[in-house]
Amino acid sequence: MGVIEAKLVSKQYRMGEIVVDALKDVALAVDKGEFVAIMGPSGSGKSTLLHLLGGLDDPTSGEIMLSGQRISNLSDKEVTIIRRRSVGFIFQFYNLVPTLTAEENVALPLLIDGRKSGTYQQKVGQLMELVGLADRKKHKPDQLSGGQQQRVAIARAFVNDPQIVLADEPTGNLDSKSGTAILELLRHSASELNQSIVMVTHDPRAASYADSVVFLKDGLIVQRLAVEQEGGDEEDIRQIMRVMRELEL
């Protein structure tokens, strides 16, 4: 059993008289410490799947399981508590609170959960050190570069020791150097900290940092490819691109 599973999950949206199938009977399991990349063209269902896995939306049919618990039909309050304590999110546009400092943004999930500041200050400090921002912890988002803001978002995603971290195009707005640093952090989190990572990306190089790549097309998983090396390997990148060409993605 995976840490998180989608069991024959479908998602439909109604646009006037038209019903759009965003996902069709998708089955996906992610194990503890596994790093999975999701790739596919625009409109293939990548972000929809990520939102379902994180409890941000409900499937039309099928089940989402987190550590054996079905989350897809829980109440909003119950899902909110599970998200807060078991899931970390990294969004493409950071979603930082502009009036809070970097360390306050990192601590926000714990503050919302009612933790006292004395119980998590050391944890926040360790994460700020890990992402290389110990000297920027008092800076507000507008005083940080895009890469630094994304590092804050990553630290925030890990502050509650989540079972799984969901990342939506985490390097999409970053330069090559900053993007590589983010990918290496995610790789380290899976390999060394035993965190489970699911990352949506359009970039074959970013996907090469994962353990496997899931390819979506028209709401269906059409292939899953194992990645052999630790990230950035040219042969892995070429293999991912070859599959994309074969599947016409």
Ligand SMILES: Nc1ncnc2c1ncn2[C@@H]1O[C@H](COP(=O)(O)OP(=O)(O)O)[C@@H](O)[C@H]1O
Given for the second form:
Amino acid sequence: MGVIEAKLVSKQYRMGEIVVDALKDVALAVDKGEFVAIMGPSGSGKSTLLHLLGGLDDPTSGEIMLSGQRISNLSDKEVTIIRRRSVGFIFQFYNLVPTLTAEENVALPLLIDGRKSGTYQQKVGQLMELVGLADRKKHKPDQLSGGQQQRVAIARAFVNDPQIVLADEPTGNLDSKSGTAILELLRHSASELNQSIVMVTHDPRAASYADSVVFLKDGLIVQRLAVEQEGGDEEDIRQIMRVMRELEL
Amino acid sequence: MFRAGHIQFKSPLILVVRNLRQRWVRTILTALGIVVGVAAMVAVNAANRSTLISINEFFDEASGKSDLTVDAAVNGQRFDQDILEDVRRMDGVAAAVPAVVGVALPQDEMENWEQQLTVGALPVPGSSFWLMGRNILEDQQVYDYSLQAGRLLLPDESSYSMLLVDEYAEEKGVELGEDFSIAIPGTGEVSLRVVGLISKEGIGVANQGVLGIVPLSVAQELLSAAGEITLIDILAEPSVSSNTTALEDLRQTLAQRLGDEYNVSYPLSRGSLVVDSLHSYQQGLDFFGAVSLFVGSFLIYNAFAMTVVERTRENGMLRSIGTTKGQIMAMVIFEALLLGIFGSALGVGTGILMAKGLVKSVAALTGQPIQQISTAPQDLLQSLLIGIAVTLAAAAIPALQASRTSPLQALQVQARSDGKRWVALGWKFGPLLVLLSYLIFYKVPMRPGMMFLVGSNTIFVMMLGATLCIPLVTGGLERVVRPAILLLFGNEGRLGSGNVNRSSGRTTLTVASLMVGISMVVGIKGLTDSFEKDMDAWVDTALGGDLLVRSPMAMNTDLEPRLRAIEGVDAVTRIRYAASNMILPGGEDEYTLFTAIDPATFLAVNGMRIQEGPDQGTVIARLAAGDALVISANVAIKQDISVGDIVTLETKRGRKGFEVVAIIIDFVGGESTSVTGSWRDLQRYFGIRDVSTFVVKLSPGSSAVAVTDIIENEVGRTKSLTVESKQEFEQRIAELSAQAFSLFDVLALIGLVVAALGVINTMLMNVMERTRELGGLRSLGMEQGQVRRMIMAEAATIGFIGGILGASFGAMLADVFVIGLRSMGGFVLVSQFPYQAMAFSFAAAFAVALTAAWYPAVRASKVNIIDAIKHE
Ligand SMILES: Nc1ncnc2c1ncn2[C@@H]1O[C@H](COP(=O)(O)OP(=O)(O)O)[C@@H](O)[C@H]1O
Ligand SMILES: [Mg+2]
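I've shown you the form predicted on its own. Could you give me the structure of the form predicted in complex with the ligand?
Once more the chain from above appears, this time first in line as the rest of the complex follows.
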């Protein structure tokens, strides 16, 4: 049983007369310490799946289980608390609060959870070190580069020791050097910190950092590919690109 | 703040403080909204109060500060002073001071003794010197004594000491410290020591200054009236005296408590036409006070709604990392609280300055002296609290919206447009609300007391409805104005003008603040026009004659031929006001002022403005025939009475039905119910024979001054008559109304300031929100000047739409105000369509929008291209 599971999840969007099947009977399980990449063409339902996994939206049918607990179709309050304590999000556009410093941004989820400020100094300090920004703690987002901002966002996603971290194209907006740093950070937290991660990406190189790659097309999982080597391995990347071509992604 | 590596934020609310500090431009704009709202409220109230103070002071000169007087039902009769205690115990009575009045003759006039003093000891017409006993210590609460020489009476004085008016002492050749001898009926000759001289103002104007003031106990002894008094002056609590309804309630309660043997009335001048009608202004001003509050709250709402839109992504992110709806809501409310406290405090200060400054400049412009602004601490505190409360209330909906932000919205690259929802909402509720509030004003009859409450709330609803209607018309109006904008601003005009259609919500808020401000200007101007028009009509009909002859004491009808005989007098008619109760269909009774006219002479002097009914001659003839009444239009509206109906009045002979023969426009009753009947009915049913006022018409070419002199000094020498000329009266009314109108101008100015602030606020938000897009346009090669022109074109389009809507809505508002005041006050105002004001306001809207957009346009043009693009 995975940390997070999607059990035959479907999602329909209704726009007047038109019904869009964004996801069709998707089943996915992610184990503890597993790093899964999701790939697929634009509009294939990647973001929708991620939203459902994070409890941001409810599936039309099927269920989402987090550590054996159903998180779909709960009240807003209940799912909010679960999200606050057990899920971490990383966005394509970092989404830092511009009025807070880097470390305050990292501490924000704990603050919102009502933790006393003394109790998380250490944790925040560790995370800032982990993401390599120990010397940028007091900087405001607009004083940081895109890559640095994304690293702050990652630290923020990890600060509540989440059971699952969900990232939607976290490197989509970054140069390859900053992107690599981010991917290595994610890889590290999965392998060494036993953190479960689901990452949406367009980039085969990025996907090669994961343990496995799930391919989505028209709302269906069309293939699941295990990644053999360490991230950035050219053979793995070729493998992923071949599947993409086969599936006409 | 951080210290030694500690993260010092203890609660999510720190986000709010950071936000306020970091986004200081928006903070200032929001606070400015609150400041203007509260300042408008304070300024209006302060200005309002100062007018009232100056009006009251004007009349205090004549009658002291007393709000009500109690005397015996039989004119001049004395009564037991024990009643004083009863009066003092009543709720709403701040002070009650007694006086005993008797007549006497100065020694040098004693040859005429027999001729002049004929009616025992009563102070009746014919007496020439008033011996007035007063309790000097209590007295000073009510009357001003301006001591010219010597001293005032001492609190426990029991010697034969007396105060004289300096003018009279001089006339009689009496010096300070000398004795003054008078003869008192039943007592004989007495010498009193003149210990002080006062000037002929305050209490000194009584009986034209022909009086001596002695200690109460001394007067009671000399007049053989131990334990008796002639009248009680009542000073009401400030809350009661400043409110006509409360004062009337107190009057009725007192009258009921004291019973038939006593008369509780307004002092002569207070009951006069002018005061009553000016109270309608007071209500008008109150009305605008409430409206300005609405405008303020609208501005605040605007600012918070913007904040929420602006922070959609941030709030979405907060939600996605587990912030609950309640927490988000708490943040916005906390922000509102901080801003509310800060803004309201500043607003109170600004309001006082604004009232002072604006009132002064308006005074300088119109050449009208205006009483300096007065501000009571409790009013200021009240404004402060209201400011905070309104801020919180205005922030409530945006707070709710913020809490409803979906976490998904943080992930969307482009915020979804809310335009469709606005239109849908507007289509459903906008016209409905406008229609509903219009119907309430026109179709639902209401008691005057209710009218203010319901009326002002209805205005709010109407403004809300009009705001919701904006998205419905924006598109169409934009197409209308587009050619002109293209002509003015070229190709940038096309871009700018089109922007108006993009974010329906944003445009709506900008247009709405403009519309509300502008419609306030038009509404006020329209109301002022109606007032002015009606003032003229009022002076013409209410004061048909040239001179009004009154007396503090009862006047007999036999004075009429003597007045008519005076050279230069063309005609004389008499009027008597009597108190009665009208029995309403529901069985309850309503205080009613019965005005008795003399059908034989009335038309020679006065006229009637008949709204419904036959011609003047027929109406007068019907009144003369008896059992008939004419009622005021405001009464007809309030009680739903038409011509031909029978109204029942309480009379000395029991309940009596009168046929309504006409509905007229008059101003006699002010806010109270007023009916007009014949002299004969007054005698028959009310047993009253004396006269309240003689109205004198002069023959062409004769001098008002000369006739006044004859009336006061020859005919009235022994009758204590006072004469007021129509000219004086007109002048006074003109002064007072100019004063009131100048305050309306102040309000109109406030309306424009509010509009400007609203436009600056929203345009700036627009620009901030579009930073990325503006950067994009610049990167494509748009020049700074072009960006500015584009923003200005957008502002011009908004100015046009806001101007059109504001002017039309304002015209409607004026109409509604007139109706509201008509049913509240005694005025029967006829709506004047405010063409001029509409044209002016339309131009003003344009100017305001362009001026206000200048800074946002400059800011937009200075957007750093690289930053803007990198931004997200
Ligand atoms: N809020 C929405 N309303 C309607 N349709 C939506 C909505 N969100 C996504 N869709 C549709 O669902 C499908 C999947 O979208 P999404 O999950 O965002 O795809 P991806 O992230 O793979 O590009 C698309 O066809 C998209 O148009
Ligand atoms: Mg996507």
